[in-house]
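Only one chain is shown below, in structure tokens, and it's the form predicted on its own.
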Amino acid sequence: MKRINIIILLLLSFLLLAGCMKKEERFVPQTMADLRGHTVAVNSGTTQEKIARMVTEKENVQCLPGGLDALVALDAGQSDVALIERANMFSDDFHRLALEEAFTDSTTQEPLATAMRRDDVALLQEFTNFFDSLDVTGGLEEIKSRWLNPNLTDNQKKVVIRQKDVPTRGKRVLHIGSDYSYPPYTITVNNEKTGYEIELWQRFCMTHGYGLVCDVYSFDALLPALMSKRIDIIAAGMSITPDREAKVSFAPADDYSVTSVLIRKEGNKGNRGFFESVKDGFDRSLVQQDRWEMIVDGFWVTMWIFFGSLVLGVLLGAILSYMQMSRHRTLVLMANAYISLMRNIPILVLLLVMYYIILAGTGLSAMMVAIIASAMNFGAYIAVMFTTGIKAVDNGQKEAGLALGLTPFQTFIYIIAPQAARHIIPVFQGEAISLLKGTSIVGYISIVDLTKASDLIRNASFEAFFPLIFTAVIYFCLCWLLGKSLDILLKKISK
């Protein structure tokens, strides 16, 4: 009996091993119908997302936030195919990915153009006239020959207008929004915002005396930003659909979407060694086009937002704490209601509400809105800390100070506050670190902070490792230094 069991186990093991060693047949679709049952990666809000939802089950559609994340997902083996705009393949680093085109689908073409608000009739007419004149003189064809040429993949050679040459002031300042990671329409080259659609508007502004400012938004945030008048133009290779035409106006269509179905190449990605791959990835992520400067700029933006939110949050928390300990019931109720509201609303939702609704018409910059929103949230937690820490000090300490002839203010500063700090700082340390980490969400409202800078680099270079690792290391170092600094302060107070 034991021998029979051993034989059966050996046979099962052999069959299992043979199954594992069996080479999986490579999936090479020929038509859109072949995609059913397979995982399809697309960028959200694009024509390709609509196509994917028509040809395969909704649970098999991977909608990624923007840029060319669909390509990265396919390259990493997270999907079976990727649907992209064919012009996106003209990117500098596309050839580096282990991907190839299975086929091109032209049956679902949609016109592409920049979008504006429907009430901006004069601007639309002025740009239409400019576009028509550019077409007549041959200037439009020259621009297309550079940006929409599949044989020209060096984006640096396509740039003829530098961002510094375009005025930021004029009879009106136009804000153009994009994620600047959607080649060839909007991209980032040498830390400058450029691309086919950007160059059209640069030429228009330089000709007609407008100022132009490039704002960075994720693709799904562009329409809300336009409707709330945060931006005046959407430049993102946006397809013209009936639903969008009901909300916005489109400039003259000058290109059409053509969908490419991409699959992974057969075999390995190459014969390069490990160290050579690491060196190449580092060079492409941070050295080429001086992309490390984007990390440095994003670092300082993060620092400004953090320290601004910290100072305002502490001041707001002190006021709320004073209201909580007031003898006036109205002030207590107001403070408690505010604290309850802030502690039960996600910071991201608060940030979006402040940016797109409450402060939309004030003219405040995105950075100021981020500081205010973060301070509002942080101040609620600080108020609770202050109130709890002060109440933890025995009331006899206050009476002793007054008995010594100190004023109530002097008693608080010299006796109560130092003792309360011992209870406050350990909790404050954790909240301050959370505030610092929480600044990573400000990219949702057109701020290129440390995290958003790494996203731009990742989409431009198709390299995720170094941008994300560098960002994680920088945040770790900042949070560690902040924690150590507060530990030192607590030790000095405790002496």
Given for the second form:
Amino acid sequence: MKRINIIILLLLSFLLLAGCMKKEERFVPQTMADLRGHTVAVNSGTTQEKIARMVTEKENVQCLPGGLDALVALDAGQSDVALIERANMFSDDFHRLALEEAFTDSTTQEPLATAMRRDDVALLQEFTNFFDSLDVTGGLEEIKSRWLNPNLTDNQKKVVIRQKDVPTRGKRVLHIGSDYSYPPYTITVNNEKTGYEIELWQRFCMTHGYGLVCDVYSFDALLPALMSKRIDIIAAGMSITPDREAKVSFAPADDYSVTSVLIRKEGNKGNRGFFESVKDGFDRSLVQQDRWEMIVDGFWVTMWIFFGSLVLGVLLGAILSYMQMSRHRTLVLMANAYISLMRNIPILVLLLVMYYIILAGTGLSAMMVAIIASAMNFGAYIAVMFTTGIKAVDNGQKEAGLALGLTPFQTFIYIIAPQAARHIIPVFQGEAISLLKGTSIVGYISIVDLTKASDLIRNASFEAFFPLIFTAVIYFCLCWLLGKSLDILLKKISK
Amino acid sequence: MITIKNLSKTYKMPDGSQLEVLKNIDCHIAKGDVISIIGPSGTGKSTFLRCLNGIDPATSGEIIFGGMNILDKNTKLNKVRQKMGMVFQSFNLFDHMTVLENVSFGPIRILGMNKTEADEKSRELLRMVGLEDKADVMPRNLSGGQKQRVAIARSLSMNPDCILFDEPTSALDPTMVGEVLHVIRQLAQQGMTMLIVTHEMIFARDVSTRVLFMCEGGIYEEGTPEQIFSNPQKTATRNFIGSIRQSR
Ligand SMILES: Nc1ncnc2c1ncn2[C@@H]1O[C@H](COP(=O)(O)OP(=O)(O)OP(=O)(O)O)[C@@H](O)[C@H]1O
Ligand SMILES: [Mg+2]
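Switch from the form predicted on its own, shown above, to the form predicted in complex with the partner chain and output its structure.
Okay, now the whole complex, with that chain kicking things off.
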């Protein structure tokens, strides 16, 4: 036991060290042509991705799916340069990174705007009118002076409308989807979802008496979510491209993406001591803006989904196992078909199918969908476990129970089940731990669980190390505790 | 006490064919009878016992026990079995319970006796079978003979009107057969009604009031131990008794 603790400690400190080591080589490009032959980090789906694909070789483009992960990748020494939207830099969080702009490139410009479904003509019309009047009254100018101002970098000063100021109910409830990770358009400040594009829609909803609900999706999931009517608006600093225009309609655009080419500053992190950088990372990712609260909220969401699908899954598994052992061939066949279906579909695909297709029109919350999908999958494994566990109990035990005068049901409860449990619990332990770890994919359907919370923190603080390690440690402790408690249960029933 | 009329049992085989194991058995068992059932392997002795308490449902006929027809769909079989104990060749003690719990389980769960009373009664039964000191041991730590004696005590714990024994000593080392037979002899002296499938001919001869010789799914010949063992009337019976004599 002692030795295991030491090994874990060693591993953790190794990770800590690795997280603080940076590539020292520095590359300073002057023009876009210099980028050829160098690795370029970009955020997926942005104008910059397109540019990178033009200026450097395919294999040198590192396309990162989350918010501003390109910055984190550059800072971590994963690439030579990063191409980002110039406005992304207008924040303190950016200035804390030891990164700087090599040059600005304005050869390729694309307009940015929020998007709606094409058939939602009324919404587009209303928003366009609102936007125009905002422009006329000078309101738009004021909003831009906060969010799109290179000299105002304190994000907390930019927020004037809080989420709680905007009702979530009204004549119509609009769902606004975003990754809240693309400043200044959409961002998380003090655990609040805000940003330039978000504020525009908040104001729109307040004037029209509409409710506004903020849903978290990764950038790639936004278009599918809009198409399947899970959300009504995409606000993610999305650039207007012909491809996208064919599918959605964009709000009036008055902002253009300008590309900045970023590099690491001289001696990036090299001049900071190990403990200093650990302390700084800890501070930025957990302490500042009370970001740890997101972890706590995410923790509870993970717990809800885990226990919900555990209970539902066990119930489902019991029913399936009963069907498998029934004398009716059709029931057996149905159960077996269901089990093989569930065992051969990746849980993530199942989750997306349930969310976007099967349960799309039911109005069930994403949380319920996640619990149902996890339970559907878990139930199949539980059923197999129950069936094999029960069949492993000698038939003589059942006959002895019946011969004593028990009903078949009593025989099951008092004689078979306790003996089957001894076969089942060790396997159950592994499955329950898999279930808990498996909940980490629910971020795909707009749920902010533990994993997604660490994503959001990483994107808001540009600090990859701490949120991830912290989350890993929490998962480890949870799974360990779960395993231990089942161990104790097993010891109790097998005296 | 038990009246069996025209009892038949057919197994459906996986290939669809039918296997007739019991053929039109008629038999009456009176209170206090100790009946030994002997016969060659595969003639349906076990099946006969299992039909009596309904663990294997009979195909047709009638079994009347304590005024209830066991083959009637409305009969509560668990009630029947509470009064008709069974002891298995392979003991079938409840593996997850101690010896004492095995014996007290029925009285507590089924008869609703309180635990102290049930424990006291169970210890008494264990004393009777000579295993009082094993009360808190798990069944896996017992010898075969000890297991079978616990199984008999468990069966007695329900105060049954009769007990069915299916080859109670066949799975035992020869050294342990005696201790189990001793317990059964004791029960016979106390007037317990019993049906015993056995290959222990000397024991059968001593203890039974009546012997049934089963052959090819029917009761081929029956009579007092004297009649069956010393003076069998039919050829098959004679051959069977003769073969056993020779092997001794
Ligand atoms: N569940 C079953 N399904 C099909 N056939 C069975 C089943 N149980 C028993 N049989 C068949 O019924 C016949 C009688 O079996 P049974 O066990 O009653 O014989 P037995 O007289 O007890 O034999 P032994 O002395 O070997 O115990 C055998 O041919 C056996 O193969
Ligand atoms: Mg048999």
